[in-house]
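Given as structure tokens, the chain that follows is alone and in the form predicted alone.
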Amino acid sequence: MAAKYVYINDTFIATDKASVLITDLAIQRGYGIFDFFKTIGGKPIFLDDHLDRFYNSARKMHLHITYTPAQLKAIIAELMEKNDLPDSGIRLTLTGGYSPDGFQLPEAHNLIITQQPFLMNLSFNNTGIKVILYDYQRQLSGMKTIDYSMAIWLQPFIRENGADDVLYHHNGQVKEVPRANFFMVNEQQEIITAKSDVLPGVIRKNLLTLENHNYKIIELDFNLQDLDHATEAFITSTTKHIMPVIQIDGRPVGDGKPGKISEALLNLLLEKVKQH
């Protein structure tokens, strides 16, 4: 079913008839922001998470949002309840606005708050993904930006190559991949994720943050070299939660099969998810 309204500007209206001018920053430019959550039976998950970064990047890039976050939460609690979706992805956008020459920023921003169906997969994934090696540094990588313009225009380069997905690197320093944070564990049984120039995932936040567990789980960076000698791989985001990686670059991870760190976290998380 699909959700029968969408937030805009102080607004809830039929999403069919949602809209903005053709003169927003975002059309325009392709700039401004969002971030996404899932919910799951009716209960957003890691909500206080997405919104600081959701704020954090609106700072960032020199935007306004002009409601306090217990108002946010309101409208999306109203939202929900109008779309009654329990099992659903919420998007917040926040675009540059409507510009009067296509380039200066204006003061006021337009804030879009959409739902859609989404039933998440909680189980662990046995078949994991290919990812295929690409050198790109994603630009105002501490923010979640709307311009994924590399990411899609790689998708011919991604099937060419028979892989699921690209792992950006630079300067021989490995990165994330377009949508997810990634991790690896080297062979003193340390997992890592990269510390420079990568997005904040929300998921990646949560594992770094674990309790109850004996893994060193570290922000590191690390370079293609190290990459050679990891025995597990995954990739952490809100709608994949843990998937491991079994191929980078044409060649296995470890044994080329999802591996036990990675399961054992995933579970790790769940019980954190379960929590909220």
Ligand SMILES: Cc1ncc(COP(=O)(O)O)c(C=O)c1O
The other form holds:
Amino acid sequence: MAAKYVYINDTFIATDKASVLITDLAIQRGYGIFDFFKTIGGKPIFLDDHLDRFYNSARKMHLHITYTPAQLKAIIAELMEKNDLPDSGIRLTLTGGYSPDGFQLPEAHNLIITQQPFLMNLSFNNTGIKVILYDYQRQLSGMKTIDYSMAIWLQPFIRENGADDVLYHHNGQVKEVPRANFFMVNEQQEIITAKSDVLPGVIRKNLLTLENHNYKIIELDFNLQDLDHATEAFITSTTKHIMPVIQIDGRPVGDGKPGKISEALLNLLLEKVKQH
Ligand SMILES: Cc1ncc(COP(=O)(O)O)c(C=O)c1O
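Following the display of the form predicted alone, present the structure of the form predicted together with the named molecule.
Below is the whole assembly, all chains and molecules, this chain first.
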């Protein structure tokens, strides 16, 4: 069931009537940014963090958002009211816009806001996922661009290796998975996530700034040898919160089961989500 309305530029319009022209740089060259947040029981979760990142991605990509964050929030609230989908995912997309020659970046861009039903699973995943290593560095890694070509191209590779996802590494350094940040717990019980050249994930940020606990959760670049000594690992994203990683390249992480620290961190994170 798709939502009834989307917002394009200055208009709320029926989803099946919404369109952009084929001269858009998103279609011609894959140029654009987006952000994605969820609503639970009609409440947007970590909305300010998502808007901060959306404006940052836009600025770094030389794209202008013509609305203030307050105006954008009002538009989102109106869309939510029109669609009446309490549990949903809302995607803000800003495409390059209509280019005169299919390459030059125009002054005006296309802002598209869509909503889809999405019911968040809030319980700890006791199965976990298996990942396979792949040497790759995302381009423009600090920005949430619409370019996921490598991730989509790798889908057969993931299937052939009996894995659920890939874990990117580059120059020996561990990075992230295509749609989530990666954390490992080391033998000193430190919980570490790559510091450089990864997307500043909203769940990653909210884990790094968790309060009232005794864990050491830090940004620290680490390499493949460090990964061999992980006692636990997990990925984080808006749609998964904390998902345990039980196997990397066919080798079990720790005892090969979802870890106790991962579960404890999910409970702390859910407390923070509830405050929203
Ligand atoms: C490359 C990449 N890294 C990390 C994340 C996780 O970010 P967030 O926690 O904001 O969902 C995403 C989300 O889609 C992503 O695309």
